[in-house]
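The chain below stands alone, shown as C-alpha cells; this is the form predicted on its own.
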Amino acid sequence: MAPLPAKPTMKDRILETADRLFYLQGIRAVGVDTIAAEIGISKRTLYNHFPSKDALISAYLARRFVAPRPSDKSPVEQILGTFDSLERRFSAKDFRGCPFVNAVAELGDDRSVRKVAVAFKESRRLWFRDLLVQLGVAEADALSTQLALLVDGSIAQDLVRNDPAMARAAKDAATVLLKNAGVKIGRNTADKRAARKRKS
C-alpha cells in the first residue's frame, strides 16, 4: 500500500492560497487579510511564516518559476510541443496569462519583481536555444528569441480574443521559422498537427 501524501504545512497552505488568489484576482487586489480569511487563520499566523506581503509575493513568483521537465522527445517535438501545451492551457477556465508578465504589469516599479520576471523569461529562451543548438541551428540565439516572442504573443492574443487557436497559429509560425533555419520537420510531427486541425 502506497504511503499517504504528507499533509501540507501551514506555510504550504498559505502559499497555495496566495498563489491561487494572486493569479486569479491580481496581486494588488488581494491583501493579506483576504488570504488569512480564506485559510481561516489570523494575520499574525500568516506573518509568522511570511513577514510581509512582499515576502509572500516573492515566494509566489519563486513557486511559479519551474523549469521544463526533462523529455525523451526530439528537440523539434519539444519546441513545437510548447505550443500544444499552450493551447491546452488557453482552454482552461482559470487561465489568466503569464504570472510574471502580470506581476510586472501590476508592480513594475518593484525591481525584485522585474528581476525575477526577466530571469524566468530568459530561462525559457535559453531552453529554446539549447534545443536549437542540438538541432545544429547556426543562429540559435536569434531564433530562440523569436520563438519566445511567439509564445508571449500567443498568450497576449488569447487573453484579448479568448481563442486557444492563437497557440496553433504561433505553432505554424514556429514551424516556418524552424524550416527556414534548415530544421527538418518530420512527417510524424506534421501528421499530428494535421490530425489536430481535423479534430477542431
The other form holds:
Number of protein chains: 2
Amino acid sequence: MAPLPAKPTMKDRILETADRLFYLQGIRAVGVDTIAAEIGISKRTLYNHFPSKDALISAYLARRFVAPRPSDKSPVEQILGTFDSLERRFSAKDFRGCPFVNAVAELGDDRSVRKVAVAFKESRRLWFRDLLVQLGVAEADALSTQLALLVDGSIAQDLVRNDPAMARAAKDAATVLLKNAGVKIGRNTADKRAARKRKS
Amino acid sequence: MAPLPAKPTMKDRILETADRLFYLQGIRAVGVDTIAAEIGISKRTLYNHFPSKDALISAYLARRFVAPRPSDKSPVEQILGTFDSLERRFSAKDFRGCPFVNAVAELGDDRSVRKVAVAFKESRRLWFRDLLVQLGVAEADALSTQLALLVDGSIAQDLVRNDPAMARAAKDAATVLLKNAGVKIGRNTADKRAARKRKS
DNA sequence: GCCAAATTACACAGATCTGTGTACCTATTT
DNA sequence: AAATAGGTACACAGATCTGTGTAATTTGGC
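Got the form predicted on its own; any chance of the form predicted together with a further copy of the same chain too?
Below is the entire complex, every chain and molecule, led by the chain shown above.
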C-alpha cells in the first residue's frame, strides 16, 4: 500500500540480480559467488536469504511467471499486440529467449522446473483461448494452441538468429489463422506498416 | 566405400555417446568422465581423440547438422510430412527439443555455437522455401519463415509439455497457411485422420 | 546511546570438472 | 619375434562450485 519505491529488500536485490544473470548467462553458468559479488554482498548473506541455489532457481522461475494483465483493448488487438510486444522485446539486446524453455533445456528432467514451465505455457494458451472465445471462434482450443506455437516459435528463432523480424512473421501468420477462423481484422487493428501500404 | 557396418571407430563411439548424453542431459550437465565411463574407456583415450571438451561439443553439433535428403514426393507432401515426422519424434521418449536451440540456451553467447545454430535454422528454412518456389508460391520467402516458426514452436512446446499433439497443431496451422497462399492440398496429401473423417 | 538483528570477512570442507603425465599393457603388422 | 600404435590405469594439478562455521562488525529501532 505504500507506493514508495524507496528501498528494495535485500532478498529482492538478490533475486533481481540472480534473475538477470540466470537469464542472460544460463542457470548452470552462474554460481552463487558470482551473484553475491555482483551485488557486492558476502556469500553468507545470500545463503541467509535463500537456503540453497535450488531455492534461488525456484524463486527465479516463480518471479518470471507473470500473468498477462487485463486490458481494455479489443480481443483482436490484444492477440495481435502480443506479437508487437514480442518484437519490441526481441529488439532489446538483453533478450535471451523464454526463461522457462531455457530452464527445461538446461536442467533437463527436473520435476519442479518442468511443472512450472508447463503451467506457464498453459496459462498463456488459456489467455489466448479466452480472447478467442470472446470473438466467438468455434475452435478456440485448437487455434489458441496454434497461436502459442507461433509465439514460442518466434522466440526460439529470435534466440538463435537475433532477428526481431521473426515477431512480424509470427504476427502475419497469426493474422492468416485468425481470418481463416472467421475473425474480422479491422483496419485499425492491423499493423501500421500494412495500413500505410494500403493507403499509398 | 566399404558398406560393412562392422566396427565403429573409437572416435565414433565416443562421439555417439557424447551426442546421446549431451542431448538428453544437457552439455554442461555431462562431464567427460561420465562419457568415458559410459563407454567403458579411460578418460585418457577420450582426450587422445578429442583435444578438449569444446572440440567434442563442436563435433556433437556438427553431427546433428544433417541436411534433409532429397525426396521424390510432391512438395506439399514433403512440407506437411515434416510435421508427421516431428510427431513421430515427439512420441519417442528420448526427444528433448532442438539440440541447437538447447545449446544456444545453455551456452549463451558462444560464437561458434550460435553460428552453427543459425546455419542450421537457415538451411531448413531454405529447404522449405525451395519447395514453396516449386509450388509457385509468390511469397515463398515469408511463408518459409512462418513454416519454420511452426516447426520450432512445436518443438519448444513439446519440450516442456511432452505432448506430440503439438506437431498436429503445427501441421494444421501450416495447412491453413499453405491454402491461404494458393496451394492446393490434395485429398491424398492430407493426413489420414482428416481423410477418414471426411469419408464417414 | 544501546541492543538486537543483519551483514561481513574469511577460511574451509567436500564435490566435481577439465586436462595432463606416465608407466604399463595388448593387439596387429611386418 | 620385434616394433608400432592404440588403449589402460591411475594419480594428480588446478579450477570452480555449493554450502557451512565463526567471530567481528555494522546498522537500524527504541
